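So this first bit is one chain, no partners, the form predicted on its own, shown in structure tokens.
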Amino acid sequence: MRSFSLRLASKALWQMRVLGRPFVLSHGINASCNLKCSFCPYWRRPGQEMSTPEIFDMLKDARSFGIGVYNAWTVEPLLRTDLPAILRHAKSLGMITSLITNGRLLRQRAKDLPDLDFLSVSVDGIKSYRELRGIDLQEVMDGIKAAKAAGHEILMNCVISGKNMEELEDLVHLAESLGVWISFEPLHESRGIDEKVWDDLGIRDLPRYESAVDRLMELKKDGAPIINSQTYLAMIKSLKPRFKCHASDIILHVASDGSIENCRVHKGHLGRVSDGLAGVWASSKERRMKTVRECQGCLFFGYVENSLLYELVPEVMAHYEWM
């Protein structure tokens, strides 16, 4: 995987730094979910969905613009029956394909995804999982095992909250036992969610949290399959975004209805895919730059790690594993 990752990083840097274009198309592929997690804002927003032909056209446009990665996520991609055709089309265009899922339908659909390169499954706890997600963790474990049997490269992604800090090491060992990767990121307290949710789930016991992240850093040093860089782990330990965000340079965000948005935090409307991706990207440059200047920062794993790659941080470049 390492040689593949280095090639991928080189292509990404050329596209972003030399050509000034995004390398990742992050597509909120649908507007519905089969879970109702209290901390998630996405299932609360009703919306339209692009048709299969519209998505095909978007993918062709994205590839001609130099985008190399298609990431399907939110609200729950596996609910779309046409997902295999969409991934197949992206793959046929030469794009790397990735998918983020809650895993509830993974056991049933794992064999439907032969054109998927990277599979991320949200696993936020063991004992705390049912309280956080509302379903039995075994459903998701069965799905991960089915996906492994189908030959998929898998990342378990854990959002660290006040409910699961004592379980992080156990999650690492669970990932080891399953033969998969694992990543961590701290809970982002999104606007529009009842403050009672954040009072219940938020990271409030800082000494306990810092100790948990210290342990992750030790495990990473000892060879545990943790995707996060040490640079990132040290940053989230302090809960202070000490990096220059390049999310708006790296990722083109498309919502389920075809709207192009700035990022996960600042969902400002930049245009529509029907306007042409290159045109929207060029016309929105000043707005994107202004948003970055005024942003207080976040600690989303993908934004930070890819921004560090963009900034040529040696440790991140040397151990880059997952887009």
Ligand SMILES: C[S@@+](CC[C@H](N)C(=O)[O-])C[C@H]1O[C@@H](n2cnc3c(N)ncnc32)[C@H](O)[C@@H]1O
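Here, rigid core means the biggest group of C-alpha atoms that superpose within 1.5 Å across both forms. No experiment lies behind these values; they were computed from the predicted model shown. Positions refer to the first chain, counted from 1. Compared with the form predicted in complex with the ligand:
Taking the rigid core as fixed, one finds a CA shift for K11 of 2 Å or more between the two forms.
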Second form
Amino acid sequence: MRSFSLRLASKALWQMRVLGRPFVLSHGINASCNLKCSFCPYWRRPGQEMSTPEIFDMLKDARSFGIGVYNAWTVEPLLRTDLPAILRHAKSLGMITSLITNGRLLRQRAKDLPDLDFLSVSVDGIKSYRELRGIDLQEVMDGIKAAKAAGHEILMNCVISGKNMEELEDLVHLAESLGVWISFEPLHESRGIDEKVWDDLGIRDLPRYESAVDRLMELKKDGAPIINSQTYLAMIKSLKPRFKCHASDIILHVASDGSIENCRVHKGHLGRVSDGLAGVWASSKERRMKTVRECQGCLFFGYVENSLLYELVPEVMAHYEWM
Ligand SMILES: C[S@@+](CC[C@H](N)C(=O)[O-])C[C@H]1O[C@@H](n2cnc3c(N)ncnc32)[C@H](O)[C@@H]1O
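Switching conditions: you have the form predicted on its own, so give me the form predicted in complex with the ligand.
To see the whole picture, the full complex is given below, headed by that same chain.
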């Protein structure tokens, strides 16, 4: 397990709870994707991309602002040819590095990522994979094996939808057989995507969904490599976000064009990296708090689990197994 060390956890808590600053920089490192998944809003907004020197400057600014984690998370990080240099730069500044990828380019690029600490790969199904993602699962499996051979510790992330509910246990066994971790989160029906997509993919058969999540909870209890806490799994079973959101206390979101946004759901503009991170953070406090007050909540596992960690919920501290 690669969890936070005590030293890092103390640094994170000091930064967030005492200094009131974010600990994670989540970066839209590029603006395009090599897949066109129907449920994903990100590839639909092509935009500008920051240059390598602009990203280096942002990382330096982030480090002096106390940020300890650099996460390259949209749209498809492996498309960015300067990714190894960006990760190296973040590491050289003392940051922990992570990224999430669809895995399509992982077989070719796994060996280029020696400065990556946490690698997440989206794997949403077995039989349903092609329908959901439009490519053959084998391509991604080959990538995961190459990344394992290159020494990476890996998390497979599965978005639960109406298409893959029957496959969750098989996905857990697939993760076990590959020697990787697995996480689950329910499909988020984002605004701006045709309702027909949600009619087709949405979680509609609630009894079937609830028993699929129950089974995940049992598997976790029996030692399966599921990173989610039981608190989170119980929450997604009800599909009701019951937590105080601290996403915008923890994470600074930077879109591919260098604009700073409050979170992945609201995407409210707070400023630009060129304005300086500390200044944008300080001047956006009221707006960030207002967004949280008015938000109906979401169930993205990164937001929920980290908000619960921020609140020092014991079960989550004991059983959430990733960064
Ligand atoms: C936006 S993708 C970017 C990284 C990469 N291209 C990938 O596919 O993993 C990051 C994560 O968001 C998830 N995602 C995209 N659309 C979603 C939705 N509507 N609901 C829940 N998760 C979603 C993806 O499955 C992936 O795990």
